[in-house]
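Let's start with one chain on its own, the form predicted alone, as structure tokens.
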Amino acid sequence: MAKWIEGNGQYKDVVVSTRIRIARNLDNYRFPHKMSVEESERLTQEILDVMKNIPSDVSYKFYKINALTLTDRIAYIEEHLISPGLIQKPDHSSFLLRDDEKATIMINEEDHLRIQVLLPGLNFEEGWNGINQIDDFLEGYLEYAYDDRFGYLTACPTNVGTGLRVSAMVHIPCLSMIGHVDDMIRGFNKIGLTVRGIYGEGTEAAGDLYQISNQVTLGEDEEEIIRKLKNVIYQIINKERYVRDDLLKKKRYEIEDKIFRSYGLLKYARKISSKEAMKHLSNVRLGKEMGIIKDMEFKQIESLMIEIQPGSIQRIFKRELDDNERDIMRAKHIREKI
């Protein structure tokens, strides 16, 4: 089980996860897709260097993207510890997994430090003080690229300004059945929030999870930025819940039927696509929501969502799996799970 998920949060019956992630440069290099393999090696011996600095009560393991297996890359992307642009150039990116999995320092993305810190539930207030202390600390050692009338320099300038991006994993299964999550999405937009998939930008949406966060960062503090996105995480819990209800006193039967179906299926299925899979754990997930499965807790549901994917999966085995291996071994687990 990723350790992240441990621990409580508020809202755990639509909000999976909180995340909080910065956007920071070092003055004196080169954007990452600028910087040669030397340039990165040195940047990155510089942030090691700060971090023997680190309080001893808190522990970071430091992992080399072009020293780990791609099934282990694929891996620490299933379990939401990095982004899937850290592993596009294995010979600059490494990160700094900290032990309790709710920290991870990126080096070498799309920026010189990605800093996030990922909590189970609806937890905006933990998660901003905890990336603070993170950053209060690193700014204590580096010196940022930073601009007085711009703020925080990104090589993306979508970034520019505070460098903050805030998110939050919802499940919505009954929104989506009653079709309203387009209409959702594009009032999002017209507010500076987005939608995205559950590995973020350029990913798809899996098992009703969708991922909403802030658009813009330049010309709003981090407060506000969080104040807006946390009204409307409100917003989305109350109408899945009151849609959950008005499905279950209309359709208990179908409702019903549809997850047991799902139940039934995990549990005695030999053979298992992760798509196939992660449609049934979202119906199982929705009984557990609506009081119906009553023998799965919901960190159990959202483990099993992170184990079944390819790299996961293969993980779990220690060894490589072909794709008809893979909707086999991954069939044995959920079972075994379950």
The other form holds:
Number of protein chains: 2
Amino acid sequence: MAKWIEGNGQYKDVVVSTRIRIARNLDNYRFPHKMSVEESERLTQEILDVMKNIPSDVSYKFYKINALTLTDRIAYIEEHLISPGLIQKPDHSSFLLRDDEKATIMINEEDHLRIQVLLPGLNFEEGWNGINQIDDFLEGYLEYAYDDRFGYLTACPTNVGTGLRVSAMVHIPCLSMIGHVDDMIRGFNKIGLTVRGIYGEGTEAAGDLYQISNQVTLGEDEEEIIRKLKNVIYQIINKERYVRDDLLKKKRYEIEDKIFRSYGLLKYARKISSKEAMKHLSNVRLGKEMGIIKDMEFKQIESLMIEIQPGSIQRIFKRELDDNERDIMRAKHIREKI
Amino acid sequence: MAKWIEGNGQYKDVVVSTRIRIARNLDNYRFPHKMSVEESERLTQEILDVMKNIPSDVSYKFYKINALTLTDRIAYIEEHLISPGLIQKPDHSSFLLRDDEKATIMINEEDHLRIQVLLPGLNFEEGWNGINQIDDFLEGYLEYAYDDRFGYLTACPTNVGTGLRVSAMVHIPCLSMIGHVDDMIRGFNKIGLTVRGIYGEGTEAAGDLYQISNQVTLGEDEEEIIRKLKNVIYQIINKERYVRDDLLKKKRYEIEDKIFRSYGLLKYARKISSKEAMKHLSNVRLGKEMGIIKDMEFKQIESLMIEIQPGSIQRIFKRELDDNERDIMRAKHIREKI
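For comparison with the form predicted alone, kindly provide the form predicted together with another copy of the chain.
Expanding to the full complex; the earlier chain stays at the top.
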């Protein structure tokens, strides 16, 4: 199970997770896309040397991308512990993962440093504090690329300024059922927010999960960005909850049927694709949210949503599996967990 | 549970039931479609008087169609205890049902008497003996319409001669899966056999169940008719078994998946149509036949196939249900039984 899922977030009936990440670069190195392998190694070493000074009550493990199997790289992405961008240039990139897996320091993704804090439920305060702690610590030892007018400098102009991206992953099956999601996305885009699939930019929405995040990093301060996003997430929570109540009132049997059929299928299928499994896990999560499914915890359902992904399922069974084998082993794993 | 399902028939992996029925008419009455209510009552009374002489070790209950609720009439049809034809003219028709429900004497269906014996599995011998016993008994007291050249006279010429229809209900999901059923039906038609859905003439096949019966009643003696049908049923048994083995060898996971998904759906659905339920019960029966489903008996599955029908489900819950309620109560009943 991904460790970051442990713990008590708020509004878990709608908000799966809160993620805050900042982009930072060092003054005396070229941006990653211009960097040689030697330069990236020097940068990595400098960061590792700094990390020796962290307080003794926390500890990080260090992973070089090119030392991981392809399966493991993908599994870390599926767990949301690293970004897809980090494995694009394996010889340049690495990451430090805190033991509780709630914080990752990525080295040489698009920027020299991408620091993320990932927490279950809605939890911007703890997330923001966590990020600040790591950021303040690193800034004490490293020379950040910073411009008085623009703020933090980044490889891509969309991150310049605060370098901050805050996001919440929401589960909105009922807004999706009534066909409200597309409208919602258009509305958010107009106010500088982005809606993405579960694995970030360019990925498809699966399991009625959507990542809502700020688009703008320049011209607004951090607290303002977080406050604005939080307000929007509260609106989503209220709307989704309203539609759930309404559907339960008007179509109780249909909803229960949908949920229990998915539960039964997951409990008995002998072969299942990740796409189909996500659909049914989404229904089961809705069942949990509505108090209809009682024998499963949110963290169990969310772990399964990760564990059924192609990389994770191969890591669980400790070998490479072709498509057909994956579908079989996925069904087996789900049966063992439900 | 329909009582006739109890008992050990042969070849239950393919043959659900064996049914033998004979059509008989009395000499001194007009055929039912020409009969007045008074005349039909006189005929019924004559038969009831005869029935007082039956040996004391068997007993029959008498039911007048117009004394039954519509729900009960339909439920008796769904249990295969009476034919759909019997309820067409409720004021004329009635039936005597033996306590073990394996024999019915229908009065004023298309003919004055339609006598059927219904047994689980493949069991032409016991069926034929059972029919003969009843027929011999009745013939000892009643004047049958009989012609030396044509044999027994019947209302419809397709029954003249022996008045005999023997049929077996076969479950052939694998022949159906490989698309072999239409060819099979065409072949059987050429040799004087008829293939029908589960509720006889004009009904649709459901749950991969087909009734195979003789078409010809004239010019062949009874033993010959039975022998011929039995041979064909043996062929079907062999073919279906062969395809099952083959599919299990080549597509084990796909077959197991199909079976267990159906099992899971039936175990958890909160709303289900009879058509969908039949499809999944057919898959579960296949699972039992293949040794994949171990915690259900054939008679349980077959009872469910009857109990989920519209009339039976209303009888179980002792009240009239609209379509929507039926789907809900059907799902509830299935969950309680699986």
